[in-house]
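Take a look at this one chain, the form predicted alone, written out in structure tokens.
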Amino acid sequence: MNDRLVVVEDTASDTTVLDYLRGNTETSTTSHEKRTGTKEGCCSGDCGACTVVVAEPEGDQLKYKTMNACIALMPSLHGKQLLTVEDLTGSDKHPDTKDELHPVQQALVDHHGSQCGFCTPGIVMSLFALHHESAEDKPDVLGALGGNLCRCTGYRPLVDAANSLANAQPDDEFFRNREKTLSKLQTIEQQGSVSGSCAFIPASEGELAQYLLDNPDARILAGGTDLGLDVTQQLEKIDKLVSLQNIPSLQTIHEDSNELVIGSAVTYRSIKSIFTKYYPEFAQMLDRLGSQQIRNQGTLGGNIGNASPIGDTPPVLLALDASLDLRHGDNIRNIPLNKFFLDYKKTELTSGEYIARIRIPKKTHQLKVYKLSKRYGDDISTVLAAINLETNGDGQITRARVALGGMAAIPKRAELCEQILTGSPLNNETLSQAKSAIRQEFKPMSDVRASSEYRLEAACNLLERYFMELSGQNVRIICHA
């Protein structure tokens, strides 16, 4: 915690970082920090009031990232540095500077970026992380602040404060002590696996596979952006937890001439650059998947494994013909993603088995990804369409993949639609038949996000939009306020 080594032994593994920091006695034990600068707002990773910063080694660098403390579970802090808003003020600890504000705090003061102040600590921490980003990784200001809601100040002063720091190099105690901090974290990393009464943090896939054989009822913690909601929204108690964060092979991306092989614990943010190279439409959609805090922690394997019918990445992976490596003990089997989802929240995984890697072919493709949601960013999909057609020189469709989220109990390919498209010309008659196939094949539910009729009409319209874009027509998007 900042520059202080903390060993936590008497706190339940399903204690959130926010409860640990604030000392909420209803959910945590006697071990807590009484740091109340970090606020509790939505308790679902949506408003950003609870934002803290964690730093962790990436090669020989120390990377600062924002985290939603309200849904992050305590084992996710192992081997990381945790910083809260209390660490920034007077952080140099010299008598003549102890009351000085950190530059990001001073920028908010100078640009009138706080009124009631409830959201301010989280915004400070988001700006702190942005301030410490390397030039090649730095998101834009709106992306960095996209996970922080402000009810009363208004966003212009916050954006102005952030822009005032755009060209400033970090020169604080955290930057000056980065090598010392990195060395401490690497020492923890080298200590291997950690085992407690409620949580296990293995250091290798072999240890993970054996633990799951012995404890098939254990819950797997990767990014925790979905699992944390079970604790805070469903009030579940998790008796056994196994964390993937200390297993390098699950956080690695390999590529060869034929495919990308992505470890299941690779975060959304970590895959952004390589997806930009090979699947730019996929990469653009990731910018709308949660907030920066969520993308820093959430993982590709977790988004597949929770088997949500409205998960954003599975339809795209289905359209790209991805497959999964599933490991059970020493045995590894590969299955197409199209065979993985069985029914609502039911998958092909057997007891004690886990997703090890995701394989994505590097095929020629014309992929387009469309996400419809109530809000543009940081929102659940109403409908997500991933469409990937191949055509020959005569304009005939030679191969079709149309995958939809939010339209069934599982993320699903529109196989009847694909059959009609394959071998047909790219024209209005084919489009009309393909739309009819979608209406025949899908019976979506109605809920607070949309009616069944809307979802069907939207899915068909997105296919029409794809046809227009593929044929070179201009698509005019009209937004009504």
Ligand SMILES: Cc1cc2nc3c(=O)[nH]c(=O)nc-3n(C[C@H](O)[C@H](O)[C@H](O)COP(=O)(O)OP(=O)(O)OC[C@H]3O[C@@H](n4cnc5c(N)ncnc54)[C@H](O)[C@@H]3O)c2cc1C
Contents of the next structure:
Amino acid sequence: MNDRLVVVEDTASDTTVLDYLRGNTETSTTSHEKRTGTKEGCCSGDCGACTVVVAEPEGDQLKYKTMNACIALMPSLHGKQLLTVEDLTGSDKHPDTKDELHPVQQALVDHHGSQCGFCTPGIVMSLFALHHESAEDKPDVLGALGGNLCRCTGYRPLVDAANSLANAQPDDEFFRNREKTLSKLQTIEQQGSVSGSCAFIPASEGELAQYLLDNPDARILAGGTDLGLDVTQQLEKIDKLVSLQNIPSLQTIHEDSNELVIGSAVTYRSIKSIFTKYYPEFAQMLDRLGSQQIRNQGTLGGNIGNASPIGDTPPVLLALDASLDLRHGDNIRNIPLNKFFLDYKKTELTSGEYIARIRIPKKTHQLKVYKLSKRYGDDISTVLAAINLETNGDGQITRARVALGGMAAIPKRAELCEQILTGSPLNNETLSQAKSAIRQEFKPMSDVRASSEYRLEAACNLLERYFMELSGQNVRIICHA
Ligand SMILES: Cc1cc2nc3c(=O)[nH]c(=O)nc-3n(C[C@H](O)[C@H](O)[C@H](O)COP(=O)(O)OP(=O)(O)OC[C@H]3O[C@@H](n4cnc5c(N)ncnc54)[C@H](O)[C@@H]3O)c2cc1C
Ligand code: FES
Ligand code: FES
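What would the structure be for the form predicted in complex with this ligand, given that what you showed me was the form predicted alone?
Everything in the complex follows now, all chains and molecules, and the chain you saw is the first one.
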């Protein structure tokens, strides 16, 4: 907690950071902080009222990242500095600055960005993290605030407040103490694996693999942005938890001349720059995956392991012919992602096996990624299409990958459609046959997001859009607000 080392020994696996902070009495948590500045709104990661900041070492730097405390489980805090809104105002330790506002709080006041006490603490924490971001990681202001809902002042005053600090260097106690904080956190990191009442936090893949062999019923915790919802929305009890956050080999990205090899616990935030280099369309879509809070914590391995039919990255990875290294004990097998998803939430993973790495060929052809959702940001997909065609000089399609999310019980390649496309010219006749194949192959469900008919129509239209874009036609997107 800020500059205090806290060892929590009596908490259950499914205690959230928010419960721990606020001391909600209905949970099994015995120790807590009674810090009620952090609010509970939706309890599902959507509104940002619970936003806190965690600072963690990355190499020789300290990185400040927002997190939704409502869905973060306690082991996520291991070896990190947790900052809440209470830490920002002058502390009791310095009575002369006790009532002084932090520059981001002052900016909100100056620009009339604060109304209700529910959203403001979370907004303050998002602005605080933005203020402390290094130039290379800095998201744009709207991206940084996309996970904080405010329905009273509107966003203009919030954006004005953020912009007023855009060129200001942080000059607060956190910045001044960063070397000290970094070294304290590195000391914890070097202590190796940790076993406690709420989780096992291994320090190597060997330990993880052995633990999962011995405890095949343990739940794997990566970023927790899906697992946390099982606790807060499905009210699941989690008895055994094993966390991936302290295993360096799962946080690493390697590349050779043919492929990128991404550790399963690498976060969206950390893959952004290398994806921008090799798969710019994919990287652009990531800006619309969840919110900044979610992208800071959520991982590629978690998106695949969760096996949701509306996960955003699996269709793109399918279109790129990605494969997975799955590890069970000392055995590692590599399977194409296309063989991983079996049925709704059923995967190839056997008991005690985990996703170690994701391998993505570097060679792309003409990849385009289209995400349709009700809101532009912080919303899950209604339909996601990832289309990757190779054409020859004569305008003939020589290889086709069309992968769709939201259209079946699993993220799925449109194989019939791909067969029709392969070897055909890029023209209206081919398009029309390919659309019929999609209609034949998919029977999407109707739910709160969209009807089955909408999904089918939308998937076909996205293929049409791809054809138009590939043939150089100007596609004008009309947004109805
Ligand atoms: C507000 C909000 C918005 C969201 N928006 C989007 C969105 O726009 N698009 C989208 O696709 N998703 C979205 N999500 C879902 C979620 O953020 C992603 O699926 C994310 O990638 C999950 O990664 P994680 O590291 O947090 O996984 P976790 O929650 O840690 O794990 C998810 C599941 O995968 C398992 N798992 C994790 N790692 C492994 C592994 N290495 N091997 C085997 N199993 C593993 C876990 O046991 C768990 O069952 C959103 C979630 C929230 C709360
Ligand atoms: S309470 Fe709404 S995001 Fe956490
Ligand atoms: S500050 Fe709460 S709705 Fe705007």
